[in-house]
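Presented below, as structure tokens, is a lone chain in the form predicted on its own.
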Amino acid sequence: MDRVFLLYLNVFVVATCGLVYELLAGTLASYVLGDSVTQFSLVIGVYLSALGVGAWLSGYVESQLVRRFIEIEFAVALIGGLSAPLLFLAFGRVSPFQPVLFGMVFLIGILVGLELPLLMRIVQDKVAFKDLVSRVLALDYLGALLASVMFPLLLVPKLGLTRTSLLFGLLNAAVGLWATGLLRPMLTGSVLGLRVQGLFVVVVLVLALVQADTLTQLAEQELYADTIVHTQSTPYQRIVVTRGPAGFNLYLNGHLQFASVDEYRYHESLVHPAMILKGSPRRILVLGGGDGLALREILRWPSVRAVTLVDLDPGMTGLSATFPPLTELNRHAFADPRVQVVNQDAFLWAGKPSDAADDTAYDTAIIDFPDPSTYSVGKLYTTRFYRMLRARLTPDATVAVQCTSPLFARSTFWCIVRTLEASGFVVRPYHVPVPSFGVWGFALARQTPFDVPGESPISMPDGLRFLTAATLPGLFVFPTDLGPVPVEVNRLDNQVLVRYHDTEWSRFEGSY
């Protein structure tokens, strides 16, 4: 096969591996540091700048280009391949962690940035300059495209971060070893030393790959105070369940979703005010809530005839329906014949045509989405989404929305409230103390004016542990430090909410 063609193929592989390492670092940063928009933006910026530095440094490589290229390939394989497990391990042991993270990203970027110019110089005498530049850059971008498509759809869901990192390191090492044969006529001196380097890298990465589960468990255990009892990667998120003296905790992408010791405070407060306001709810819509805990509270109402739960991730709803600690906590809610699960993006689901007839529309909606830390989630808090939701509801339907903390993220909370109001809802915000999260906020909404619900919820089959007739009205009273602040409305084409959330929660990294 033509040597130039094989070198072009090498460019494609180098570009693919380089972007995979960048995506790994960005994903890991968002897992362990939160604030995913900022972390990904910083990782991309650091990586791209490092590519430029590497390209500039390549001008100082004056001799033995082929040998230098192969040595750099092995360095990228070793450092890039071990980057995910090393960064995971470093997070629990090194403080501050950010210099380690961005130092690793910058180093990999420099090495990848060195490779492309060296490859172009190696083949410059064999191809016309215009063809060389156009083909090399085209293959470079195609490699980046392949990596960006494979990473979320195949690599992370099927392999996880650690295995993906190690396998692409092995791919880099294989390319380097292949180059020792492909470019042998252009190498001066012995090739044995290069091949020994390559084999050493391969052995290290293979050993790490064999122990990938152990490395992942060791690294993740450093992130959590309690013992990990279940881990699972889906196309959408990393699910971790831990168990400690106080009970079970669920984490999604490193963020605590609930602690079994006090989740009842959150879920009683999310569900029952809306149900009480409605009176005799019959058709209930749950958006998010894949853990089944909001379902548990809904199904305690004897008037309920049907519940539709729309959650993006079948891995989460499947786990909640089969994993004993979760099924016990949600009281086997997913086995109830009144429940229908729809695994779909709620934005797309809400946008489907609906006649909104009273016999098919929902009279109560419980919205339990994650916090709007990314634009993909932020769209579920926009005026566009809330207006689509209205088409699914009866005119007198009640809606409850989780709205993050009005104490830690005050602008974020009030932005959600104002966005609901701008979408045609009358809104009564309220807040609840949940020890695992601090002060947490919700919004109760309807399309017509209403008073704060004050009926006693004690008529539930086995009573409630937190809400009472006396405590419920007080949840709607806001002290000065939680009160309204000037905010913009969150719109699909201008998601100010995500910026509010990132700015406010970044001050409390690791607190939620």
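Numbering follows the first chain given and starts at 1. For clarity, a rigid core is taken as the largest C-alpha set superposing within 1.5 Å between two forms. Here the structure is a predicted model, which is why all the values come from computation and not from measurement. Compared with the form predicted together with its partner chain:
Once both forms are fitted on their core, a CA shift of 2 Å or more is seen for V13 between the two forms. Relative to the superposed rigid core, the position of the CA of T468 differs between the two forms by less than 2 Å. Positional change of Q402 between the two forms stays under 2 Å at the C-alpha, relative to the superposed core.
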The other form holds:
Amino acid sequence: MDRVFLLYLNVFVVATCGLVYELLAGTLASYVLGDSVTQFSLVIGVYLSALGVGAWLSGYVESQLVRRFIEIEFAVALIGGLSAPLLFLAFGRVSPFQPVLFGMVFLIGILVGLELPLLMRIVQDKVAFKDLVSRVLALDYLGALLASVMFPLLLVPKLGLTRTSLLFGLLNAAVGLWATGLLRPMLTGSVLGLRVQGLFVVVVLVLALVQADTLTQLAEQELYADTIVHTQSTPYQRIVVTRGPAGFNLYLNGHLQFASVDEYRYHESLVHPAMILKGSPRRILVLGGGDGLALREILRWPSVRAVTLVDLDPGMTGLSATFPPLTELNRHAFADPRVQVVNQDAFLWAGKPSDAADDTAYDTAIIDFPDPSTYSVGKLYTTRFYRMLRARLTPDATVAVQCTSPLFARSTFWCIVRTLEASGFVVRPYHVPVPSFGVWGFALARQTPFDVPGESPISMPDGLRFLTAATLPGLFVFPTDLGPVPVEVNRLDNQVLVRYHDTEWSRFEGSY
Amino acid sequence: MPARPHRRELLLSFLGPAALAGLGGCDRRDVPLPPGTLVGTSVDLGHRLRDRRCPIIPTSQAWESCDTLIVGGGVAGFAAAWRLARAGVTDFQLWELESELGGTSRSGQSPTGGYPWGAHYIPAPMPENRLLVTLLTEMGIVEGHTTDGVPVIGEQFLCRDPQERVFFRGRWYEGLYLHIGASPEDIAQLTRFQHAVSSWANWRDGRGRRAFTIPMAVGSDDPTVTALDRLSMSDWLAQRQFTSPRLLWLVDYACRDDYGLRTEQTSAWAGLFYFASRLPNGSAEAEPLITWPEGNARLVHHLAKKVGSERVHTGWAVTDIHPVRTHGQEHLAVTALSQDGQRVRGVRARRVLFAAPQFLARYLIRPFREQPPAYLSSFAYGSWMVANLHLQDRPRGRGFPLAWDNVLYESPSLGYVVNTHQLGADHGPAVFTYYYPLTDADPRSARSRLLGTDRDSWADVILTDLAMAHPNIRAHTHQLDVMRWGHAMIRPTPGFIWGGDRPRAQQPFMGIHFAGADLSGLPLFEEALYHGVRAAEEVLQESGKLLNSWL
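Output the form predicted together with its partner chain next; the form predicted on its own has already been displayed.
Shown next: the complete complex, the earlier chain at its head.
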């Protein structure tokens, strides 16, 4: 009877592991492909049908039931355990990704589906059939409950997808090895071969676990609160996308670029004031902004005829054009025929002699560079750069510049404003609360004096979630602690901005 | 790579024992040397001319005539030609030995843009430097003047920040002075040195002249100042109890960088000139630097464009300058040999503007050849090796990021400058220009070491040196070309600048007018510009065409 009880425990573990693999596949698919309802629905459907296929196939297993059962256990351990890391690896390398995903889900499902029928046949001689069916099925469903509770509350937040996957694979393999002892009397022939197989699986999974911990992805994982769903190193930067309960975050070189939960506040505020001030903007220049979120806001304006986006990194614009969570968020902005992407350092792009014909000049420029934390980015905030930019604009063009936080980096913020002024722009700074970033600052600029938009009736596109005509003028009012401070102008030959930024943000580095 | 037999000796000779100590870990001889060529000056032709081993008599139909012949197409020659052209003179020619213009301000071209083969920056001019302000205004580099009359330089021409970094024991640090680990005594001595320099910058003689000016001709010749020339820079430092190693390094670096000399070889006048001439009145901040991807070749190319190509003849080595009198007319018969050594031509000129270094005067000017003036022997020239490393990508380094000028504290080289820095291109391929002055006490031994070392050996020295800071530099470098400058620059050793020989060499001789930075004793663009224009104005004065002097 003891042996039978232990076999029931075995059923419980097998059931738990099986559901964990299913949840892993569903979560991973919704992380990397977006649209979680579809992904979960498909994964569950494919998995359950595979269970059925496995159960049906179990009928063809005629002899050596125990040996087959343990072998299947090891196969589940190996494939299920490696499923999450393999799928993550495949996502970046295999296109289309769905066949790999569902193939993996189907394979695991078949193997798990084989397990219970075989186990029931193994113990059928020792227990009454009614007891067997009731207990095995009850434990199967209980195991599922345990898995579905642990998965979101404990496993994903504490271990992440990759380590959860590998650990449950190890658990599966351990159960298989244990069974070689437990079911020894029912095994014909030597158990040595089976145990070698089991140890092999354990070694592979342990190596993967050790390796995963030393891999950048998981070492990197420590830096981020949420699960990393995509990483990519380009010649220019390290791109990391994380997924948490509230949505996506995009990080470049460890700096948060946006959080999907509140990026609309940032991007609406970056884009629309300049567009409103221009009125019927037609030819738009975007500098930086490789995530395509500023593009999304620009394309809300029916007057827009052409948008040129200049971003250094083809890796970034490529990801934004193809990575489903990003394309969903930027509403496939890169697929819009009006959008032209130029992958070049904006400094070199701006310095190229333009054709100077009026029809190539831009009437609105949206500047969304990363914060000036390095000299190579700092040059994009200099008087030289802004003067080169002016040569690319129509005389009445409007410009919006992201200027970091006037609260955390007050000198940095005002330095950008003063630098724009020294370059021949009239500047009206404004600020917006973006919870993920804090108080964020922007500069609205034009070569001639202008009134803050919103003071007279304005037209703006529908569907905005943050900006309204009534609240717009208020953004241009600065409370005392954000007000101007005396600063130098940022020039190529002094790069004071990088020094301001370094000094000011380093005070907060511990807490961010 | 086949092991060269004397690699240890080679590295020891050029990099010192520190390089050998580092060979264990960083030696990447498994990575083959990148390909490249020796881009040298025409050493062979030069030496054949010196030894008169070439045909020198043109046939009678190969003679032409012109009013003024300029010998030498470096900065001084083109400055002279520019001045003549701007005065409306058309009857002149310029002959240059090399096929490339610019002398030591020459440049090369790569897909990443131009890169220098020699001089690569000038300090922004003070208003007193009228000549340079004139040139830079013509080039659109000076964009206007402040209310105080100080020229305003276009931002894109001023060296982009970060300007310098220094590598020390595994890490790069910002700036040229090694601040990391400096003791309070070190900092106190640095401050005291800076005060000494600014007091010289603010010093005025009885006529209100500064002690150190660019060009030096408008500065003071007061004995208080000229007495400095009798000391070496290291004596001057020792007399004032400057002992801080990192300060002594900074001054030594400055002497090697500007003059190719160590502090003990450099005249204290020249050593102080380096620091004080760049300090504007009453300022603690030196004038910013103006630079271009291709270095000072930008300036030469502008001058050459203004002169026009029809009067410039490259690839012609002047072999003889002979003052003659025919039919009662005095003129100069000048012959030249084509670079391939096959053709000879001659010109009868009313005047020759000798814009070549003084060491050539004794070989080219016939009366000097027969009886060299004594003063010529005090003109001595240092040897330099300059290499250009074409890189697929920037090598990683620890610490402060890539700057324009990247200096290795523990290396006898001067480090490297990056050609893409001023363009604002911060990613991808770049050309690093690496400078190595040979500071041997005897210039002849330096020259024989320079010329006795082939391209591969130089490449090995350079890559071993840079591997200290960039262990993967060999793998990143896909081409490495080497230029061996035998007579790179005049050596301002103690006693030369104010010893009296310079003004003698500057005196016109039988229709020959002399130009060249060596006449100042300072190897600077501004001095070459000054003497080129000065000599051209002498010519204009003689022919009554000088309306107003630019000096």
